[in-house]
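Coming up is one lone chain in structure tokens, specifically the form predicted on its own.
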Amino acid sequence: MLVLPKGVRHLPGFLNHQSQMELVAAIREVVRAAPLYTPTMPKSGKEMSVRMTNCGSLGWVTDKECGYRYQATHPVTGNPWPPIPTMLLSLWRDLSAYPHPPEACLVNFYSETAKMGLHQDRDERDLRAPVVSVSLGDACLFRVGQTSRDGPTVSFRLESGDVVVLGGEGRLCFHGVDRIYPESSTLLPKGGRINLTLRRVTAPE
């Protein structure tokens, strides 16, 4: 039996196929307004293996010059991010147990060779709010650990429609994506995986 760290919840199959299709259509509209781009790591300038964009009043970005941060505009187009789709706002209300809306939704697109190393989501000011993550498309091997980098980790497969919530004691757990399982879903015609992470960035007044 898989035992997850306290505060980490895995909700398999939370979105049915119809809901997944509707959400993909909404994300396509987001990408039309805010195109996917390839971010770079701080200091080294190494390109990440995922492409990303955002929606919401703020978006998470990273580059060699200024590092990890949130900002109100797309780093390539300079335009404001488009709004978060209503489906995702409803999902946040249902799952977050937090009284204020999310301000950012990071959209990561994984090709079949993309990965994401173990990391914490800690660039937000109000850590009382959880991170709510939605998987769409090809499955991945997701790994989650403890709040210290050298803590033990567990790995499990995330399928299209699954949701993961990192909150409470698990809000700062290290987590990452070890691999993508190509052709494991037909949701995206050209394959790949979309991961959506909803976040509250600022502390409410």
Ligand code: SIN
Contents of the next structure:
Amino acid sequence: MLVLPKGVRHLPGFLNHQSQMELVAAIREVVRAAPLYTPTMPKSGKEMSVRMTNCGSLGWVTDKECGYRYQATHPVTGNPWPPIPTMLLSLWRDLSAYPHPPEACLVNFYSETAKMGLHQDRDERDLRAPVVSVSLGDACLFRVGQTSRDGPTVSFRLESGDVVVLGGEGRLCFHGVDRIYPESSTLLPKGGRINLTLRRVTAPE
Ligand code: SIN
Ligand code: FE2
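Could you output the structure for the form predicted together with the named molecule, given that the previous block was the form predicted on its own?
Entire complex below, previous chain first.
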């Protein structure tokens, strides 16, 4: 049995196939209003392999000039982000154990060669709120470590419909995606993986 760091929960198959289909339809609407774009790393300006967009009152963005941040508008279209689909708001209510709604939902799209380096989610004000992360489409190899970069890590597969919660002592655990398993799911007709991360950004009054 894999032992996860304290505060890190893996909920395999949390969403059934019907819910996954409904969620994909809702995310298609989000992407229609707020197209996926290629973010760049702070300072180096290197392109990330993952394409991104957001929904919610705030979206997480990064670029060469201004680095990691949250903002209310899409960096390419300049429009406000579309709302977070209601299904995701209820998922947050069910899983977050946090009394306020999420403000940001980052939508990450991984092609078959995309990956994401080990990092912490620490651009949010209220770290009492967890990060709730949903996987759709092709499986990936997910890696999670400790709250320091050099701590031991464990890797496991995330399948379509799985949810991961980083909360409490696990809120600042390093995590990343080592690889995608192409053609491991038929949920997305053209393949690839969608990851949705729900976050509270500001501290409530
Ligand atoms: C992220 O940490 O933003 C993405 C995690 C994932 O794709 O599962
Ligand atoms: Fe993250």
